[in-house]
Every structure is written in structure tokens, then in C-alpha cells.
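A lone chain, given as C-alpha cells: the form predicted alone.
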Amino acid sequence: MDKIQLGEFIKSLASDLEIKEGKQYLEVTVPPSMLYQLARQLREKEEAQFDFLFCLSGVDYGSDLGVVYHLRSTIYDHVVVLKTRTSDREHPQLDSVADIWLTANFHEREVFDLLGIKFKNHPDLRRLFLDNSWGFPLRKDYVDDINIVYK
């Protein structure tokens, strides 16, 4: 499946999504409320079978804090490119897929600890290298005065 097939089957998935082809892998940016469901289909359809979360990582856009998760199907080696994001700076919130991806569970962990992002059914959510003295070092707005870190 190319970049273009790929990308009209994750439309058929679901319409609401913003689908374009980036400069490396296709780009897919979902609404939080369906990142959940549109995952465990890409994990689970026979057509997709993307088995191999290679990589998760926290943004914070100024406005919003978002996540990015880059997919890979070790059978029909394709990749994927899944992004969301929320506008709730005060109270961040998406859907864990530490089920679906088993190693979505420290590298939420470690989005959680230092942009403060949290994942709704997390297994263990916990911080991972900070203690809770620190606020989100990671965030744009961040400002440590004991520690010299400054906007």
C-alpha cells in the first residue's frame, strides 16, 4: 500500500480527519475524542497492522500541548504518522494507548512528567524523572528561578 492508498484507507476509518502526506511519512491529525479509536483500528485492522509504536512525544504549541505518535506495520512496513492536541493548558487530557502499544507506557510517562499531560486509563501514571517539586520543564511558559530556568 502506498502513502495514497494508506491514506484512503485511514479516511474510511474515520471522516474527520486532516490527512496530508509529509515530508517523510503520511500525517494524520485526529480529534482527541477519536485518537483512542482510530488507534486500536490501525493496530488491529488486517489492512493496517501497525504493531509497532516507534516513537510518542509531547509538544507544547504555544496555545495548545499536543502528542505525536509515529506508527510502523512491521508486516507490510508502512508508516504513520498520528498527531492530536489539546487547548486545555490547566488541565490536559488524552486517551492512553499503553494497551494497545505496550510501550506507550513509559513514553507517556515521560510526556506526563514534563509537559503534564494526562493520560486517561494510564496503567501506572506517575512522574519518571522528576519529583513533584517541579512543575512541566518541557512547556513554553516554564519558568524555575531556583534552578535558572527562564521563558
Partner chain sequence: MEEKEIITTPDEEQEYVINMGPQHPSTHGVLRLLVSLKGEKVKSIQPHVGYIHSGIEKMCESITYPQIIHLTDRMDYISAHINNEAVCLNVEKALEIDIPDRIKVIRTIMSELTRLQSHQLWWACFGMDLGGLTCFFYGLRDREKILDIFEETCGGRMIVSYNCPGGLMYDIHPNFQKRVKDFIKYFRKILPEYDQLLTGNVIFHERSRGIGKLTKEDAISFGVTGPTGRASGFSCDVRKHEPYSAYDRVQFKEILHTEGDTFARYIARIDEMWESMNIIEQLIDNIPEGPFAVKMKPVIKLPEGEYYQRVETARGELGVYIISDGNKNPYRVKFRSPNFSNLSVLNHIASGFKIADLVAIGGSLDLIIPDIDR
Given for the second form:
Amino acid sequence: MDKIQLGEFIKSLASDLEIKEGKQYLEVTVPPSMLYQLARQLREKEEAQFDFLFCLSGVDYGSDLGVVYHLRSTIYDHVVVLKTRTSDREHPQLDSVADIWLTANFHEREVFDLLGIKFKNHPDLRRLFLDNSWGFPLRKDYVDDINIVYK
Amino acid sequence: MEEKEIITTPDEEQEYVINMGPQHPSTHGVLRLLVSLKGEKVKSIQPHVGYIHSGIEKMCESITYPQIIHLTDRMDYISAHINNEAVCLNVEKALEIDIPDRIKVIRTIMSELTRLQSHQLWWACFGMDLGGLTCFFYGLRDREKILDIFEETCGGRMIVSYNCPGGLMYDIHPNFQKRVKDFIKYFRKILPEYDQLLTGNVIFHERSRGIGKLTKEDAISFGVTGPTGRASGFSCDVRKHEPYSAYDRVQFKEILHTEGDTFARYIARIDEMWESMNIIEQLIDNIPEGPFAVKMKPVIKLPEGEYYQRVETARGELGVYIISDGNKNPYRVKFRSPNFSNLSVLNHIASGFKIADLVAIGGSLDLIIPDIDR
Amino acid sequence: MLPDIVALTTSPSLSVPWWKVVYDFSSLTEWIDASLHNYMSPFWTTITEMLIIGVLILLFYAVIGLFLVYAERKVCAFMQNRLGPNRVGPFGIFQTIADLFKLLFKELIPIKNADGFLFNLAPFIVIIASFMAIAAIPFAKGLHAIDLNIGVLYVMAVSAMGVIGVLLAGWSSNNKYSLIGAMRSGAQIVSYELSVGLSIITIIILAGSMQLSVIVEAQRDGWFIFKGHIPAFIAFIVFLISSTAETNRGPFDLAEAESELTAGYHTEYSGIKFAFFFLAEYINMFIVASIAATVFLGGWMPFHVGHWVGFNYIMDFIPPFIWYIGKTFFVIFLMMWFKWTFPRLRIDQLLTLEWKYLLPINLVNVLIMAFIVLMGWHF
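Please give the other form, namely the form predicted together with its partner chain, since only the form predicted alone has been shown so far.
Everything in the complex follows now, all chains and molecules, and the chain you saw is the first one.
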């Protein structure tokens, strides 16, 4: 499937999607409530078979916190980028995809560690790099007077 | 008379837990593995990372694109050149710059040399992990020759920082082609020696065959890439699937094995060394003339948007994800490091084996800790 | 009162050549014994002799230990395309002495919650075990601290005591790695002791004695490795493998296994206590190599070929002590060779090798040897 067909196909899987043809990959923005369901369908549908989650990144968009999933199918070699965001900066919570792609286990822990996004149903959600007293350094409002030089 | 209470402890408390690392000879750095044992058998492994977490992703947000290059060196310091290339390619793609062939070819040769020296170092350390100390010296002896070539051209030996957005830092040294050719001639004779020392050894076969099996499905699900993934039959060579630089003009095989055990991972890397030499040989005589760098604006600003670039480092797929808001600093940089995903599979494949096997499996995954911690 | 060597050698009644007499240390030792008896009572003579022998063995022990460490570093460097120690003294021969001083002056770090008494006792047990074994080894004709009639049994029994020290060291260190190392070592040495014993028994059947001097003497007309047909050769190979395992050296150095257990049972030791373990390892290697040389390769007997009178005559010129040291170092070199070539085995493979391969081979081998001796087929 090329990008357009893939976009049509994904549109048929769930409502409320915002599909954009990016410069490189097809980008799909999903509301957090739909995320898990869509992810599972993308993994399991015969036509999609996105079995390789090659990048999972947490992003601080300023007002929102978001997670970007880069998915690839090793069978059809097509790529889709899933994006989801939540505006709750105090207690951000998203669904975990760790049971769909096992690699998400570590990646979600990293996102939790650095951005403070909690993942529901994650098997082992602990901080990965930093200790518990640390803030969430990848957030834009993170302040560290000692280690960061402000120009 | 008081009734004596029979104290029973749950299984978890009876576990014999040892800390492998952060200062342990076989974790190659400051990886800490919390290993619960039952006798010699490994029940489960919990990796604890972050001892050298340096916040490279956060740092990148406050520096310019040419500066990022120098941080990427420090991630996977054994394949520094390929990390540089990933960022450069991403910036060039975003700016839509045409890169002259000369740069592409030199980058490819340097990448393959980097891969070669990385695999040599891996072979050396893997032999040492299994107790064959002599391997270490053989591997490092040959690696030194590549580092000398690097030193002559790049000025640095390991942390080269030879790439910059728009090309290379400087032109290749006049001796470069001759020395690379000499090295390839030399190493083609030496590589069979590696096989004689380790590959054919009965003890080595006993120690590596059938140990730490990783199926193709698991490799894909865990995102295990590079020689480790390819040893399980997961075709994940970015050089083939999304060719960059000059990889589309050279002939080479993607090394695929199906066994997925430690031995397959070992053989996959040895075969990759042969393939790397093939690639270099195809290119070294045909370096086109031209400039070694494209004239760039003094301040590089990426247009607003998101850019993703994948390259194949010596350990797997490195992804650089840049979100730009149009400034001279990136808004967000994410490095999808191959070692991070490769580490996550360790518990899955090593539990149930013995401690000695854990060391062998850890060695065959070829983990570089700064790349995990970033 | 010197022994009248000239009279002995020129005496027509003795047809032995003069060098055989000079090389025979028993005349020297008997003379020392006799002259001591002249000055003191038998009790004090024994005490003085024991002291002299003790001091000599201690000296020998230190010299051999230092030399073996140097030799191993040079051999290992040779195997690995390196130069090895080359700064302290010519060819770095004083390097190990410098190392010794370093180890002597290093701090002895006390370990929290370690069992202090056993922790300090362990290195001594290890070193005493190797020390005692050296007493029964015949270095040359008459150069023998004690010639027990069960010499082989004694050496094996005493050198196996070292494992107690290793177990104690691992257990008392209060370190999990050390404990695993000690347990491995225990399992390993107990198993491989069998193979060592059985392979020696093969030769004892051939020699008909357990006395080391008799075993050596029986090889006057040919070393046992040649005399005993194929079974003796198999026994030699088995002995080489299992004695390497018994001394905890690579590829069987599972008790130390630096890439798995950091340093195994001696992880927590420092300074001179570590040096004891270190030295004991080398002396144990020397002891098993000398047993191999004595039992299989003719000890201090020179190399003779059938009826080549001229050749045999020249061989006789080389002093027996040189023969003995040469053979021992040949075996030591073999052991170093496989340490620096092979990767390490895993614990279950190690035990499989012993119980499933070496032991049955050995048992059959003993039977075959007994049959050969019974039928008188040996040379």
C-alpha cells in the first residue's frame, strides 16, 4: 500500500483521526482514548501488520505532552507515525502498548522517566535512568539552575 | 509451652540475588544487572541503567545542529562516525541539499571502516568474555590499524567527528586510499586467523550453540536490530531497505541467519566484516573528484517540521528524530538507539541459562552502555 | 671431611663413569648427615636437617614461584603478540620481584562481616598444602626431602587439601561471587581428583610401586609414556587435562572466571594474602607438572634411545636436575599454552567432561593396562 491507500485504510479503522501526509511518513494523530485500540488493530489487521515499533518518543509540545510512535511493517515495508497528546500536565496518562510491541516496555519507561507520562497497564513502570526525587528533565518547564546554563 | 512457629519464606526471599555491575568485567561499562539465581541458573535479570546518563537529548535542545554532531560521538563511541552521519543526513534531508558524490563515497567508506573496527573490538571482547584472553589482543592489534587510518584523516582516533552538515570537516589525507587498500589486503589474510582461534574451537561451539535463542517474532517485537536481529532472521539492514549515502551503488549481501543463538550472532558479525571489506573495495578506487563539503549558511536553521533518519550502525538501527520549530536549535531530538532495544531483550533470552551463558549472551548482544543511557 | 670423589671415580672396582657419581646427590647428603652426626646427638641432627631442608625448600619455593610468574607472563605475551614485561632489569626478569614488593606493601583490607579467623586462615591452608606436596618430589637422584613408600598417594592427598582453603576463602569472604566461585571449585576439584588418581594408578600398575624413587628408577630403560603402549599415552593426556582442572587453571578456571565472577574465591583478598593464593596457584602447577614429569616422562632420567650407545652416552652428560627441570617446564609450557588459547568451559560442561568422558575412559584404560602388564606385553 502506498501512503494514500494506507491513509484511507487507517481512516476506516477508527473515527476521530487526523491524517496528514508528512514529508517522509504518513502521520496519524489519535486521541488518547482511541490509541490502544488503533494500535492493536494496526498490529493485527492482515492488511497492516505493523509489527515493528522502531521508535517511541515522548515530546513536550508546550501546552500538551505527547508520544510519537513510529511503526513499520516488516512484511509490507510501509511506515506510519502515530501521534497522541494529552493536555493534562499534572497527571498525564496514556495507554501502554507494551503488550502489543514488547520493545515499548523499555521505551515507555524512558518516556515516563524523562517526561513524567504515566502509562496505564504497563507491566513494570519504574524510572529508568534517574532516581525518584528527580524532576522530569525533558519537559520544557524543567528548571535546573546548577546543570543548565541559561543564555 | 510456646508453640514454635515454623518460618517459611516465600520463594522471592530465598533467591540468591547478585549484582553484576556497575563495575563488573563483563558488562563492558557501567551496566548493572540484578541477577536472581537458583544455583548457577539465572531466574531473571533486571537491567538497571542510567549510571552515565548525560541527558544528551536535553542538551541538544539548547545547541545548534553542527554542535549536536559532537554529542552523538559520545553516544555509541565505538561507531561514532555512523552516529555523526545520521544527524548530518537528517539535517541535509531537511534542508534539501544535494550532496556531491565524493562526500557520499567517503562517508560510506568511513562508515564501513567504523563497522569493521567496531566488530573487531566486539570480537576481542567476546573472546575475553568467554575466557579466551588471547582474542582480545588479536582484535585490538588489528583495530589499531584502522584507528591509525582515522587519525591520519580525521585527527581523532575513536571520537572522530568527521562529518558535518553539508559534507565533511576536511578532505581525506593523500595516503588514505593507499592505506585503506593495504589494510584490506592485510585483513583479508588475518580474518581467517580469527576463525582458527575461536570459531573452530570445540569449547567455543559448546559454549555458544543453542544458547540464548531469539526467535524472529521476538526479535521484531523487541525491536532487536543489527547483526543481533539478523542472526534471528529479521531482515533489518537499513543499508538495504532505505539506502543512504553510497549504499545504493555497491553490491553486498545482507547477512541473514535463522538460528538466532549466540553462535549465529557471532557468525553474523564475522560475515559482516567480510561484507564490509567488499564494500570498501568496491568504492576505494572510485572516489570521485569534487568538493569535500557543500557551502552552508553560517547559521543552520531547519524548516519547521519533523524529520526522521535511520542509519545502520555497527549494532543496529539508529534513528534520529528531529522536531524543528524553525530555530537554530532543534525543538526536540530523539535518538532511537539500537542498544537500548537490544538490552531489553536480555531478560527474555538469558533467563533459564547459567551465569556463564549470561555473560556469553551479553557479549553477543554487543551492548555499548553510553548509547543506552544517552 | 669431603667424600673422596677422586678415589671413587678412579677406583677400578667401580665401573660407573665419574659424572654419574657427581650427579648422584646421595653421596653429598650422606656426607652432610655423617658430619652432622659427628657434632651433635641424633635428635639434634634430625632437627638441624629438617631446618636446613625447610629453608632450602622455602627458598626453592620462592624462586620457582617468582620464575613461574615471569615465565607465564612471557609465554602469554608470546602467544598474544606482545613483548611482556621488559622494563625492570634485562628482559624484565626483575619484574616479578618488583611485583612481590608491591604485594607485600599493599594494604590488607579488612572485610566487614567476614569471618575473620577463617578469612585469614584460608590463604595459609592453600599455601601449606602446596608446600607440603613439594617435599616428596624427587628432583634428582638423592635430592629428595623424604622418599615415602607411598609418595604418589601422599602428594595427591596433600595437594588436594588446598581445596579446603579455597572453600573457606569463598565462604568466609561474605561475598556472593566468592561463594559461587568456591562452590564451583569444590565440585570441580572433587571430580577431577578421580581422574588424576586413576591416570596415575594406570602407571602404578606398570611400575609396581607407589614410591616415587622406584617409579623413576623403573624408567631407566625407557620412560613410561613410551613403555606403556597406548594406555600410558592416554593416561598422560587425561592426567594433563585433569591436573589443569585441579589447579584451577584455564580453560578450567571456573573458580576464578574473571569475566563471570570478577575473581571468584579471592575477590576480597588483597596484599600478601592475595599473593599467597597467587603463588599457590603457580606452585600447584609446578607440582602437578613435576608429577607428570616423574610418573610419565621419567623424572630425572635422561632420554635414552635403545641401542644408540653414543647418543645415550651424550645424554648422560646432562645433569639429572636439568632433565627434571626441563621436563617439568615442558609440561608447564603445555599447560600455559592451553590456558592462553582456549575459551573457558561452563560448569556443567566441565562436570560432563569429567564424569561422562574422562572417568569411563580412565576406567577402561586401567583395565587395559592391567591386562597388558599381566600378559607381559609392555616393553
